[in-house]
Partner chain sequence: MKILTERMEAHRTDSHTIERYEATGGYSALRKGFEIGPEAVTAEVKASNIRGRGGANFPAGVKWGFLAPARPAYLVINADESEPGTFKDRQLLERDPHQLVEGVVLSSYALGVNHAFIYIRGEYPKPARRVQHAVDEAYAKGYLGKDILGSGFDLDVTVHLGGGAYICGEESALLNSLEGRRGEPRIKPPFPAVEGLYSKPTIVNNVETISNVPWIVSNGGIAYASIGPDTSAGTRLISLSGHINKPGNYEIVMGMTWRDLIYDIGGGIPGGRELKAWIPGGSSAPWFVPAEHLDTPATIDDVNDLGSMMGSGAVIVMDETTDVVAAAHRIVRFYSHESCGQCTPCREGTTWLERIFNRLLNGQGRMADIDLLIDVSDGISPGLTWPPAMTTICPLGPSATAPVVSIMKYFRDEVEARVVSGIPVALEAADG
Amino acid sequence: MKPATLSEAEMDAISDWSESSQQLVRELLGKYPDKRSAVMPLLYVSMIENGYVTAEGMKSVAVLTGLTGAQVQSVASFYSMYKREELGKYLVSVCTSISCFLLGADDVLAAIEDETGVPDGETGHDGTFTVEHVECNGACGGAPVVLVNYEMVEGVTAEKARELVKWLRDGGPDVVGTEEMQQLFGGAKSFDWAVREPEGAVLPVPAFAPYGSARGVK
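Supply, in the form predicted alone, the structure of the chain whose sequence was given, as a single chain.
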């Protein structure tokens, strides 16, 4: 598919976005016969561009897709991974669904809240950590599961959770990768990973190289 040619109104809607994001918008719109089908990836681009899904970002996506602002907002508010408030550098998510809960996820979450000084569902004043509890991440055999910027660590104990927070706070890594964190802070995994993951997350959004939210882990 060829990149889409944007109208003047569409270009105005993303005039303050980076050139790389503008090019990504063209490529995404060129992949969908109906522009409204691109609403989810465009929201993701807006989140990377602005740090979270802002009101202005949703307006821009509405212009790009031909949807109403209410329709775009309904998508952004339905999926929890579209964050509509500013996040810290590290989004620390603790699964508290049944398998993780039975194996001590509440203790892990409490340890992270205590070590970061950030309550569940909030962002610290210094902008380093956002802490949240989440529903099942599909790795029940490796419970309890913790994610940092959506990079997964399995078999985390409360003690290891504290060590993870200290590592993030003191080292301030620009890239966080699941393999490195698993080796340092993880325990039993749900299964052996068949493919090495060479890239990690550079933002509190899922790591995806074509969108610029991933980078190789040294």
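What would you give as the form predicted together with its partner chain, now that the form predicted alone is on the page?
So it's only the chain below, everything else dropped.
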């Protein structure tokens, strides 16, 4: 699948994006038979550029996909991961669906709210944390489950959750990795992970290489 060639208008729409994001845009548009399909990955790229989904970002995505701004907005507002407000450096998501609930997820959420001083659904004043409860994360065998910038930790207790928050606040790691967090703060796992995971997230955007936010962790 060859990267797409961008028209002048399309290049104009993302002229202030980084070169690596511009290259991602070409590659993403080349992956689909219809460029409209790239709207979701492109929204992630716009979040990498702007920190969250901004009006400007949606306009750029509209130009790239041949949609109207209203159409892009209607897509963005449908999904929970396209955040419409500035986020903290760490997006801490606590699963409170049934299996995690049965094993104490509400206590984990309460501990995280208390330790960060940030209530569920909000971002702290200093911009370090956004805290949210989320629905099932597909790790119910390792309940309760917490994600930091979508990197997963399984088998978290309320105490370990507090330690995780302190570690993030005091250490301020630029890259958070699922492997490191699991070793430090995790417990039971849904299944044997078996392999060291070398990659982690640098932003509250899923760290998936085609969107450019994955980085190596030490």
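So that the term is clear: the rigid core is the largest set of C-alpha atoms that superpose within 1.5 Å between two forms. Numbering follows the first chain given and starts at 1. Given the structure is predicted, the values throughout are model-derived calculations rather than measurements.
K.L.:
Once the rigid core is matched, what's the CA displacement of R196 between these two forms in angstrom?
P.N.:
Comparing between these two forms after core fitting, R196 shifts 3.0 Å at its C-alpha.
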